[in-house]
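There is one chain below, alone, in structure tokens, taken in the form predicted on its own.
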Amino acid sequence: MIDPVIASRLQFALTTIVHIIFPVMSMGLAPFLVYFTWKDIRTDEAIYEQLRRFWTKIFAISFVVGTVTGIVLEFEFGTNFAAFSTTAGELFGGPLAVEGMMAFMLEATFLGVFVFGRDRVGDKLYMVSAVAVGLGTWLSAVWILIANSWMQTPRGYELVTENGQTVVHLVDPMAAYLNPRFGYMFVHMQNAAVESVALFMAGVAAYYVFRHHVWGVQIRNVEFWEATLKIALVALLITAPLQVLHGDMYGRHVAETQPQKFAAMEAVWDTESYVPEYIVAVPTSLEDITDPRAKDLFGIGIPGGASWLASGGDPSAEIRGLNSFDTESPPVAIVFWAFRAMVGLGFWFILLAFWGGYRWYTGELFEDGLLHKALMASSLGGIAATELGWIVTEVGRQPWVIQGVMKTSDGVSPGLTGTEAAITLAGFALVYGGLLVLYTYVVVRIIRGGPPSRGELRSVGGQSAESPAGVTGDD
């Protein structure tokens, strides 16, 4: 029989690796929509509306899935993590309840003016609808990451006995809220949602341009796309060097508060000095794939350089061993390679940008046809990469829910069986799994529809946006 407490994490690892990719691809958005409405209200230019109307659909749908599969897991805190949720209940559910009232509840309001209110307000009240959505989407992720952070980082709070168990008690709650590791996983997981969102745009675009301007395949709207992809590679020349040089900083940080997760990400055994950073690693051997030693691989590295991450500068700078810590360590093989494949898209991505932006400014980004490829083979890099990136997180701090506070094994529901977590967890596979097979098939009819035709679009008052009199015509 499966243990209650495996199969309870297995099954919030399904259900949170799916439902990121929602929040991310709204997230990712919400900037994209600001400046195209913004642009739209203030140009008139038809080019915006028709990226404000086209990108607004994904969004919307990336909401409401998000929204159903984010409930969900809210309510496993209950089912299956029951202990947990009774001792750290009075600080993490405050952020919880908070994101629904304030930041759920603004961004819902104002999507239905956003989606569907163009021709029915005025352009101040629009602007602000986009802004509202935008910010209410970004306010979850604070809310959010306040209750995740404070797990890997736990502060302001005293362990206090009421009713014979154990339970936090929050004493200090701006220590708790702006814990240190806050600032770092905010920065991180927002800038990392718009990047996965500049890739995807730009490996759709690039599959449109590639076929007209590669294949010579005639394109309906084809300036969209073009204009879609030069908008992309602006925002990954932004986002894609931000991240690496982010994540160096909050690798240091994460040396400093969480050695034992650290000492997971570089296989580090034995306390030792002069730590190289493998960018590839390569197994001698197959046990090395599940039982990965940094002193045994085979890669491409730089000397010293785990050292120089953990230290901020010095590559003789020691490394503190897992069989150092008194308490179990957290599963080497899948935060070691997730953490390498992590590390290795990131620097893809910045290769990405710049080949991308080198070829717009010899004026050969349109015919580029190895250039168009590889953004379509990275469309989905950036999900890919923001998943590994949680897995490092979450696992790495094994064998904790609350680092140093609470063991996992101790925070499930005390009366769970193996058979309901089972039952619970293929139950949600299937779910998930037919949520996520409906939302592609949905986006991809979306992308496939392609932007409305200049001739489609209406200005506000129900003219057409090509002409006072309502001229229309297809491109």
Contents of the next structure:
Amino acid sequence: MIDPVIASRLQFALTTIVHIIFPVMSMGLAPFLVYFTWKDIRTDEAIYEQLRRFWTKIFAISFVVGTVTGIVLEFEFGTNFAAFSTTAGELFGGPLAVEGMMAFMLEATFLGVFVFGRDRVGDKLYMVSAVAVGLGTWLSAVWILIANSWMQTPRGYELVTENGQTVVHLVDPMAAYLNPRFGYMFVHMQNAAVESVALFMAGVAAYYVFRHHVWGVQIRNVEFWEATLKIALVALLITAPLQVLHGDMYGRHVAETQPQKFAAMEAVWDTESYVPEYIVAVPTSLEDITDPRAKDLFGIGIPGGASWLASGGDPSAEIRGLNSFDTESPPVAIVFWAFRAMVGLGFWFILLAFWGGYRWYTGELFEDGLLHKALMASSLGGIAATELGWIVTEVGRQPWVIQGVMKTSDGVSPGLTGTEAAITLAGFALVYGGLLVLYTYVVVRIIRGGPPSRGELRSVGGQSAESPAGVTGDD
Amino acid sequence: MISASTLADGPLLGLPLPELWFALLFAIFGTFLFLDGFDFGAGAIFATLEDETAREAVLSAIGPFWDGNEVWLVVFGGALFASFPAVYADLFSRHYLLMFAILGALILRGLAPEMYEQRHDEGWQRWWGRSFVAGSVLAPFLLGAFAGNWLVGADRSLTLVGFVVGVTVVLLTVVSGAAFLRLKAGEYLPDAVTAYGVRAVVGYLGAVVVTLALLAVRLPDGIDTLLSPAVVALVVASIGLAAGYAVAMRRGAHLAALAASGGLTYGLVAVVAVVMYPLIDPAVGATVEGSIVSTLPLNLMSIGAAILLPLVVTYFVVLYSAFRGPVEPGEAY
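Same protein, different state: after the form predicted on its own, show the form predicted in complex with the partner chain.
Next comes the full complex, and the chain you just saw is listed first.
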């Protein structure tokens, strides 16, 4: 029978990997929606109402699916990781409780007003609800990342043995909650969300701009897609370089605080100085893929690059190898390749941003078909890079669930049987597969439906009530 | 300035914080069961409606609210985790399959209305309409089963007490759902909805009697506990509220009826809390005093909750007043 530890870990991985898509969409859309709402109220220009109403539909469906998949994660700490929850609950439960009360409540209640209430409330309250929803999604991230970052760099606690059980006690809340990792993680994640949404918006808009300008197909509301493309490009020009810049700082911090994870990211087995950074690593055999070892890889290595990265400027710095740790190594292949793919995508997005910015500058933004194709191909790339980043973070910290304190295998519910865990794992594979299909279906329908046409708009005196700013694709 | 060390010394203001958190947890669960309860009940009543306008009216009535209402369950989970971590871990892992069944039902209930509105062909809407009903009935049933199992300290997911409490909770959601729908979308719904509510409240009282009888047998000192003044008072109050509900529904005072159903919900949850106390996890004999987190996080959480929960109430006031009065079919969704 399947091992409950393996099944629980697979299930948590699966449910998190699926869930994170939806918060990325809602957190990333939040600043855009606040901006669109502000401009819509202030200028009464049709385009901003269209932008607000169209992207609110995508936001709403993402939020709903994010809610139902998010509750699953909260429950899984108790169902599958009861030993972890008992040990760490004192530090870990608090942020989750506060997240619910401070953030989730704010977003979920004002979401009702924001999505359904345009005709029922005045401009001021409507603007407040847009800000409240956006703020709520970001505050959610604050508390969830406080909880997660504490597991990566635990501080402000002591270990106490109670009734034969070792339990974490909170002694210094500031040190625990504002632990060293939190800032890096929050900035990197929130910027990733905005960048991912910018890429998504740009990709969708590029499709319609391409069909209209390059293929000459008549597209209804083409000016809406042109505006979307420009706004997305601006966001991408800001977020893409930032992401790589503080990603670099984040990487250095990982090298300092989680050396085992860093060694896995670089596939360094023996402690060495002058470790090169393989920016391009080409596997020449199956073994290179499943068991990468930096020394044996064929690729383009910057001499001393990894050492430079880890130490913040010293190419001769020593990097501790995986063999020097007492604990088993994390799955190196996953961490090593996920890290490379994420970084590669990060640089590609910078290139895309500058390419688009340059075409905009030369006045050929709507004519460069190759750029449009590159944007379309990259529309889900931001989400993919975010997933890869989380894979590096979470797989890379193994075997620890709390770095240096508790191993993941010790955190699983003691009474859980392999059969139970297998049933729910299979159930989730099925249900979440369906969920992804349905979410994609709805989002594609919303995109196909396009923005509301001018006759339906409040800002141009349209008659139709704004009811379906909700989640429906068709009115 | 309050420092971390003074916060670690003793309970804030000398308050009985473990008991307050025990009470707060049940208050949060009760709020969830009342607010999302009328969404669930609306989903159950949806099953009886043939007319498309009426069905749309039901979806519009709960559309702006259900997501916020469901967050009370998230807060319940988080608050239980934070205040009694070992209890949270033990309860959720003990009822492993039941918890995931609850999550499955909630996913179905949340997703189905979104899907229902996507396309207007018959097969599609029949499928998602049924899914909506199934999720709306299963979620309260399974939550009730969880509460019943929790109370009697069952070591399995399927028990007779769990089943009966599950049915009790489903009936209760129909009671509040009928009042809510009459209030928000009354003119689009058949008169039968009033009758469903009244019948459900009678059924609810019957189910409560069966539950209490089972508890009397199943719990140690069951009869003594159930004859305690607090439980007797709650049962008497429930009978009064049920009668008041029936009268209010018949007279068309739907807001009063909804309030009465809220009273019934909090009453039921209070019975569970009173019967359970001083234990909090009867299965392992864990007490409230023995399971609470240590003083520093407890004080911090208490400060947090004292600041945040009044704010949360404000959000709900804003939401419900923005959508006060009846809705139009298709207004939301």
